[in-house]
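For reference, the chain that follows is the form predicted on its own, supplied as structure tokens.
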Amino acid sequence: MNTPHGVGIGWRPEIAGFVAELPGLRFVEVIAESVPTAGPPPDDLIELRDRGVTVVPHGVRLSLGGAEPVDPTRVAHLAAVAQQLAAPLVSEHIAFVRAGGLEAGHLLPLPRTHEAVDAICANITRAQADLPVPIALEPIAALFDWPDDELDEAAFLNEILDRTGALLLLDVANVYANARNRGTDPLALLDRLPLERVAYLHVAGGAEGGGFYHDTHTDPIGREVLELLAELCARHRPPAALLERDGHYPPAAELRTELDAVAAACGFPEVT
């Protein structure tokens, strides 16, 4: 299994042809829940896998941060997708998506309390027992903080990582969005995180709206996010960085320019 390295892109059916033609591509990420396990994965993903491109399943529905035990059928699906795609790891979010039997349809932030740490660590441990590969955890972008927070973000994340031994999937756009909306310094957070535990990075675009900066995944990457990416890599460059784009896909030339900008900020070879 090849671990992610260099610059990658989130695989989506709408841009499968574009992704397949990137000459230097070495890894992609796919939404795990979009990959069926009753039959073979999409042909485009199989072709990427067979040519040596690392494919990382990215889960969005485990609800690791929920108060209820993680659903074993969802863990089993993530495990099966990892095996189908010969993935070296999987990733999921430090978030919850359901409570009391209701599905939110969105990634929701956890209260940064000791009780929440206990709950998510228990669910991560349950998931790790049934996954065939390591898991990397992604802190989300949140438009609000719970009023009963007991820990700051760095302490919260470090405790989860230390107790579970999980890897970190660090989304630079999320770090920027949270700092922008809270009025804090994103570099102060980076300086307190174990950057050597980062499996790979996410980078995405966003936009202002309603007095907040929104991590949209449908807008171009802003200069400030690229500058933060470069600052992070100057401190400790993780092995890989991935461009996320989930809609409003621009012409191929613009996507190539964004991939090249990510590569330049990180000091990685271009994949275009």
Second form
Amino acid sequence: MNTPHGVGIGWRPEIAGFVAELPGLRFVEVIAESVPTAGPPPDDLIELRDRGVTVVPHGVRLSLGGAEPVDPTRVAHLAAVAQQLAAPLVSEHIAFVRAGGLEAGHLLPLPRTHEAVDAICANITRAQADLPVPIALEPIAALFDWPDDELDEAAFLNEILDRTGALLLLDVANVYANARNRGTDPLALLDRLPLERVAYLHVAGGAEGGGFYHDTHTDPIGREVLELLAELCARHRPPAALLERDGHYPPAAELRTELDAVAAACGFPEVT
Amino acid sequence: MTPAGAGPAGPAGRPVGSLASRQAELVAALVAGAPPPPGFAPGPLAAARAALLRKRAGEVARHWPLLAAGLGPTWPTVFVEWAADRPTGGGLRDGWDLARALHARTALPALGAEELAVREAQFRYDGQRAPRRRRSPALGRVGAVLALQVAGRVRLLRPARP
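Counterpart to the form predicted on its own, namely the form predicted in complex with its partner chain:
Following is the full complex, with the preceding chain placed first.
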């Protein structure tokens, strides 16, 4: 089982053909909830796996940060996908996606309180007990903060990582988005995060709108995000960086250019 | 400074209540039209609410491409108006509920009517629980549009008039 290395791309059905033809590709991620476990996984993923491409299941619906215990059937699904795809690790978010019987529809930030740290650590520990492989945790892009934060972001993340032993999936676009929307310095956060625990990076595009930077995954990667990526890799380069694109898929040539830009910023070989 | 009815505040105006209840209040405010919980900055919360609706519109359009295409440039507005205070039942059900609502007020475009008729022939959906695939042959009827499903294969018997 190969851990992620080099430049990867988020596998999505819409770009499966493009992904299959990337000659140097060694690493993809797939949205775990989109992979059925009743039957075989999609053929394209099986082909990638059999070619030796590392496939990491990326969960978006576990709601590890929910106050209630994580749903064991959702953990079991994530575990089954990891096994089917021979994944060396899985990833999820430091976030919650439902509460009080309502689905939010996307990742929501936790209050950075000791109570919330206790809740998410308990859920991560529950998930780890049922997962066949390590889990990497991704801090999200948040458009708002809770009014009663007790910890700053670095202290909050470090506490969770230290208590669970989980790996870090650092999304450079999220770091940029949060710093931009809170008016803080993204490099100051990077200085306090354990970069040696990063399993891989995420990079994605976003857009300004209504006075906020939105982490859309449907726009090209901005220059500032690429610069932050390069700055991070200059400090301590993680083993892999993955481009996330979730809609408004551009022509293949543009996607290749984005992948090459990620490779250049990190100093990784091009996969195109 | 706690708005009336928002529950007690702790020392220094700090909100109290369990994490579970506070998460539930927040999600209800974001997706079900409930009042915002005390202490949150309204601008960022409104931005988050709008972003969730945009994400949701994209997910529904993936499940209902013809419905979204039929509405063309009005799709985002139509969806957001309908969805603003309605919690999601997932992309498939959201689009289904919206298509039925539009049909009820004769605002369903032809492409959406065909897509809905095909779905009605394929699945049994009571508007409450997840749609279930029909085992036996069925007709899907949306106004004059008619779709026939036999052994899982669907044919439009009578398409929408252009």
